[in-house]
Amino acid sequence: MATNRTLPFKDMGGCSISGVMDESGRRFSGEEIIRSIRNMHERSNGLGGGFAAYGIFPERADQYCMQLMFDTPEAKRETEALLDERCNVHYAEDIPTRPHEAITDEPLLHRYFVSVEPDKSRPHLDENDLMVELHMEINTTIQDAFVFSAGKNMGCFKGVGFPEDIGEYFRLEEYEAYTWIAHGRFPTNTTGWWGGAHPFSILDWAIVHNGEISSYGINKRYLRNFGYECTLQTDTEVIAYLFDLLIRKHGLPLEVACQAMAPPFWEDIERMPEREQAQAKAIRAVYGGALLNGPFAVVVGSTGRMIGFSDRTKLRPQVCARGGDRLYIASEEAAIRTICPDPDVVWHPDGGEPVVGELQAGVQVA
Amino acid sequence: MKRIIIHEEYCIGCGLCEVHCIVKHSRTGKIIRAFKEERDQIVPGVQVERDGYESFALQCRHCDDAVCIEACMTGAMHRDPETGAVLCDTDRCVGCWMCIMVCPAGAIQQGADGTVASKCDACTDEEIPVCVANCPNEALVLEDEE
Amino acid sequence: MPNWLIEPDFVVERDPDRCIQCEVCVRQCANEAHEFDEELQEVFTDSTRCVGCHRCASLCPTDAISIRPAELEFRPNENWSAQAIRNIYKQSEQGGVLLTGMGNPEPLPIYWDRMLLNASQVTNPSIDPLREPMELLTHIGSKPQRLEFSGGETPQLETTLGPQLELHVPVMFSAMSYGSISYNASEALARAANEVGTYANTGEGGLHEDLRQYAGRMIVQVASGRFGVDVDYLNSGAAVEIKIGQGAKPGIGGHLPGEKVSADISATRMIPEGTDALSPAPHHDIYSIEDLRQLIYAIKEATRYRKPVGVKIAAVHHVAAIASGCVRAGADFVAIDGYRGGTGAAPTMIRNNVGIPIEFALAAVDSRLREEGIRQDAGLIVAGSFRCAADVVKAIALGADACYIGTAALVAMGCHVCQKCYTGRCNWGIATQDPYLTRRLNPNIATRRLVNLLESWAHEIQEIMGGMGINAIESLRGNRDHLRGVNLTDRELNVLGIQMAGE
C-alpha cells in the first residue's frame, strides 16, 4: 500500500494541546489525558491526534524504544534489516491497538527496544548521536516507514483521527506514565498521513504545538548548520530539533534555551540590570536563527521534565495549573478542570515565559 | 522679535529671494504678470550681493537702534508699533536719501521712480517672509533674536 | 577641429510665455547651458551642454523649462544603438577611455523585481507595527557558534562576544569618500547615521578632522591607496573596512584628479595638494588570501581587537569562494558590492560589463557560508543598488544582515542620477569640490532628508514584516521561505534558493 507521505510545507492551522506531569514521579493511566483532550474536541478537525508518555517502559528503561509506522510490509522488512545492521534489537512487538469505528486506514504499527554500540570509526559520536542518525536515515531513505519516536522509557502514539479516538485506539488507559502530553490537530492543509500528526519527537524530546512558525525558513537553515535535516517540512519538527541542539548539544540551561527561542523584546532588554542585559543581548545576537517567530504555544516533554511556553506576544492560548504534585498545561482552562476540578492555582504565563515541571529532588524514574 | 538671518555659507546666489520679493510687492501677486507688467516698477527689498562664489542676500536688519529713523527728517521712516519692523511711509518720504546714507547695512535703496526710499517691509502680513519661504537652500531663515 | 560629431543628449525647451528672464537658471548651471544676452536682455540655452540634472528646471520659479531627450534618431539598428555609435564618435574625437559615473544603467535584469514577498492570512495573524513591537535591531560582527554558561542557580554567561556594530535600521550609507563627494555631503551622511543609529562609511579618502565627532557611527575604510590612514584614523571609527573591490569597477582602483585635491582634501588624504590620488588596482601587500589575513590582523592589533574588521569585495564570478576565504581569513563582516553598484568615476566598459548581480552573489555567499558552518563568523552586508525598502527586505530574506545604500542616499540629498559625477561639476553640490557648487548642499537640509529616508524605509520594513507575522528581523534574515520567484528559470530559482510563485 503506497501512500502519499508528502506533508505540506508548513503545518498551518489551529490545534488543542494538553500536558500533565506528576512531579513526584507517580505514574498514572492515560485515561485522564484522553479526557482532557476530548474536552477540546472543537479545536481539532479529525485530521490528526497524538500523545507522548514518559515512564511507560520501566522494565526496559535503558533501551531506546523505537515506535514506527509502516505503510507496507516491504518497508517493515527493509527497516528491520537496517535495524539489525545498526543496533541490537532486544525485543519487538506490535504496538497494541483495539479496533475503533472512527479509526480507518491504519498502518502497520510496531515497536523495537534497541541499544546501539559505539562506532569505533567515529568515536566523537555518542549513542544519542547514532540514534539521531538512524532515526533520520529511516525517515529519509525508507519510503513507507516512519519513526514516531525513539527515546528511552517513552513513546509517541499518533494517527489520523480525533485525539480521543486515537487514545482509545492505542489503549492508552492501559499505560502508566508520570508525564502525558496530547495534541488535537486542525490543519488547514493536510494529506491525512499518520506520521504528520503530533507529537514530533527526537530522542526523548516530544513536542506538541499549536501555531505556525513564521521564522521556519531560517530556523530550518540554522539547524542545517548543525547537521539537522528537516525531513518532514513541518514547523513543529524545528522546535524539537532546536531543543535537542540548544540543550543537549550546546549545553544551554533550560531557561537560556527558552530565552533563545522566545527572547525578550529589545525595549525590555534595555531596562534590565547591566549583567542581565549583556547576557540577553548576547543570546539574541548569537541565537537569532533559533528565535521562533509567529504564533505558537508548545508543550515539550523530555525525561523528567515538561515545559510549556509560547511566542513572545502570546498569540496562541496557554493556561497552567497546579494541583497537588501535578503541573497542568493546556490550551483551555476547561481541559484542565475536567480532570482536576479544584486546582491549587491557575495562571496564564506571559508570552515567552517558560513554565517548567521537573521531578522533585531525589525522584528516580528509571 | 523674529528676524531674517542669512547663513551666507549656504547662500547660492540664485536670486529667488529677489524674484519672490518682487512678486509679493506687485499689484497682482502673480509671478508672470508681475514680471511682464511691473518689473521696472519694483525694487526688491532683498538684494543678492555676489563676489566670486560667495554671495549674500541682504535686506533691512530692522535694527533696534535704527539710525535711519533718527536721520529721517519727515518721520517717514518709522517703527511699526505692532511688529517692530522698520517701515518707510512713502507718502511722507521726500527722497532726501539720508536713510540710505546712514544705513550701516546698505539695505535701503531708491525706489524705482527715484523719488522715495524703498526697503524690506519684513512681509509683516505673512507668517514667513517670502524670501525665507522660497529660499531653496535655507540660507535665509527666520530666527528668534538671541 | 570642431566637435561636430558630438550630438546633444537633451533638448532644453524654454516656454517664452512663462520665462520671466530672472536668470536663476543661468546662475545655477555649472555647465553653462544657459546664458543671459546683455544686449538682447534675454536668456538663451545651449542644449549641447545640458547633462539632464534638472537643477535649472527644479529652481525655475515659473516652471518655464522642460528637458527631453534629443530626438535625433539614427536609422533603427538593434546592434548599433545610438549609444554605441555616439561612444565611438566621442572616442575617435578625444581618444582614451570612456568615463562615467553612478551605477550600471544597462537594461539587464533586476532580480529584486522578480522576487515577491509573503504575508499572513487566517492561520497566522499579521502584526500591526504601530501597536506592537517590531524589532529591527541588528548586530554585525563575528558571533560564536554557541554561548557558554556557568552552572548554578542563575546561569552566568561565560562567553565574551567580539565587537559588534549595532544598527537600528538595517541600512547603512555605503563608502563615499571625501573627495568624490563634498564635505557637506560627507557631513550630512555622518550626522544622519548618528541620528538614526546606523553607520556611514568614510570611503577611501580618510576622515576629516571636523567629522571625527561623528566617527562613533562611522566605518573607516582602508583601500589600496591607504589615503588618510593612520592609527588614529583606524581607532576613530566604529569598525574598519578593507576595500578590495567595488561593484562598479571590480579589479581597478580609484582615481581622484589633482584638481579636486584641495587643501582640505590634501590634509584629510595625507597627500600633497593638487596631486592625483590614484589608488592601485590591487593592494600591493595583498596578492593572496593569506596576505589579506595578515592585514586584517594587523588592523585588529592596531585597534586592540575593539573594532570589527571587515572586507568589501565586488560581486564577481567566484564570489562565494572568495567571501568564504575572507571569513576564514578573520573578517568580522563581508560587504559584497553587486554589478549595479555606484561610483564617482569608472570606465564605462568596466562599469557596464564586469561583475554579477548582487541578488545571485548574496544568495550564493549566504548558502556557501552556511554549508561551511561559518555564517555566524561574519556579518554579511550587501550593496549594489537598493532602491527602496522592499529591495532591502528581499535582501535580508535572502540572507543579508544589512544593506549599504549609496545612490539612494545621494538621491535623497538631491542627486538626479545624471551620471556626471566624474566631471566634478555637480550642480547639486554633491559630487564636487567647487566652492561655488558645494555651498548648494546645506548639510542641515541634507541630514534631515537622509534621516527621513531611513525612517520611512524602517517603517516600510516594519509594515512588510508585520504582514508576514514576523516581529524580529532575525526571523526574516535568511528566511527564503518568504520569497517567491516570478519570471525566473529553474536555474535562477536554484541559485537564489527560492521557490516559484504558487509552489
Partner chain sequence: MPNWLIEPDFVVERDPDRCIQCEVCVRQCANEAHEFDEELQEVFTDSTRCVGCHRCASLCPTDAISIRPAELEFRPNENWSAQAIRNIYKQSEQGGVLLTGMGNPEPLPIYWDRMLLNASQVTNPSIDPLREPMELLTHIGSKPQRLEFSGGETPQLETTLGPQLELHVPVMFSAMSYGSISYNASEALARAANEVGTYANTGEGGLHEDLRQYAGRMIVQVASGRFGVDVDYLNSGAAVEIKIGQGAKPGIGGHLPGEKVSADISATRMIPEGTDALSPAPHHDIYSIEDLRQLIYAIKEATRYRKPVGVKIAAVHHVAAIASGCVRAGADFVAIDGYRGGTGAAPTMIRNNVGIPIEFALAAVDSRLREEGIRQDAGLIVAGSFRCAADVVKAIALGADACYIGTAALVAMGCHVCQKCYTGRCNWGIATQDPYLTRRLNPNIATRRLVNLLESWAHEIQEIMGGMGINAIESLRGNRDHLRGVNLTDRELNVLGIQMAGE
Contents of the next structure:
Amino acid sequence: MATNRTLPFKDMGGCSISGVMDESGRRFSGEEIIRSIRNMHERSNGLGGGFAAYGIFPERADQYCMQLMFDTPEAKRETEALLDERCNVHYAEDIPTRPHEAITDEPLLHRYFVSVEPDKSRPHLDENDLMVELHMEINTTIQDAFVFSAGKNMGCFKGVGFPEDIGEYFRLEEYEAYTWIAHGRFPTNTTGWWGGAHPFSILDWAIVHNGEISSYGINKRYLRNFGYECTLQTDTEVIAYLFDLLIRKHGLPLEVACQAMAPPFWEDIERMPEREQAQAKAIRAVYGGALLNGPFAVVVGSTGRMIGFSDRTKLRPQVCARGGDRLYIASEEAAIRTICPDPDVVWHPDGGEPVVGELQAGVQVA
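I have the form predicted in complex with the partner chain already, so could you send the form predicted alone?
Chain only, nothing else included.
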C-alpha cells in the first residue's frame, strides 16, 4: 500500500522586481514604485528590500554620490580618511531616514558627493575607472564598510525588511526620479543582511534580480581578472559588474552584452544564418566566463536607460507594459496595473530578449 507523504515546501519563484521609467525624463515620486512593489508583498519574506532611483540629485549631477553603510564608527572614520585622500568631497550628510517599527539594527548610513582627481601616474584610467577602484578598495580592505551605490545623479536605498517598509524608512516619497527600480527579497541560499539586499550597483548601474545564478563561482573568478571583487555574499552582485565590464569597459552594444550573459543554446546557434552563427559562436568563445547559468529575471537601471531581460528559457516571470511615455517591467502584471490601471500594451518578452527603455532624443536629465 502506498504511503502518502507531504514534502517540505520551498518557494522557488520568490523575489519580486519592478521598474518604471518615464522616457520623457519627467521625474515622479518614489511613492509609485513603493505601491507597485507592495502589491507583490507575498513574494518576499522581510529579509531584504531595496530601490534605485535616477535623476534624484540634479543640483549635483556632475558629482559621484557615494552612499555607504558602516557597522562601526571606526569604519566610518577610516573610510572618510580614504575619501579625503582620493577625492574632493564636496558635501557629506547622513542619509535621511525616519523611525520605522519594522526596521531594526540598521547600520550607520551616510553619503558623500565627490569628484575624483586624475591619476597622473596612470593616465590610461579615467574617472570611472578610478571610482570603481575606490569602490572595490573600500569593500575589500575596510572592515565593516560597504558601498551600496556610487553613481552620478542616482542612488540605491536598501536594507533588511519588506521593500515597502524600506521605502518608507528611506522617505522615498520625498525624492523624484525619472527611473525607479525595486526589489523584494526571498533569499534561498544566502543570508539576509543589509549589504546583501538588492539592488547591487557599480557606478550608475543598478540591478534587481529574481532567481539564482548557479554560475556565480565562475563569474566571480572571471570578473576578478578585470579588477572586480565580489564581497557582498549574494550572487546578483556579479550581474552588476558584468554589465559595467561588457558595456562600459569593452564597449559591447547592449544586445551583444545580453547575448553574452544569456546566449542561445548551441543547437539554436547551429540553425542560424551563417553570419549570425559566426557572431554567436565568437561571443560564446570570448565571453564564456560571463555566461549566467540558472533561472533569472532582472531589471537593470543606468543613466538614461532601463533594461529588462531573463534567462534563455525564462524560468522566472517577467511582464512588460507601456502607458504613455512610461515603460513598466515587473514580476507580475498586477504590480504594473496597481500604478497604471489601463496600459497601452502588455506583453511577455521571450527568454534572453532584452526590453529597453531610453530617454527620448534631446531630453536632458540634469
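Residue numbers count along the first chain shown, from 1. Just so we're on the same page, rigid core means the largest C-alpha set that superposes within 1.5 Å between forms. Everything numeric in this text was worked out from a predicted model, so none of it was measured.
Q | Rigid core superposed, the C-alpha shift at Phe265 between these two forms in Å | A | It moves 2.6 Å at the C-alpha.
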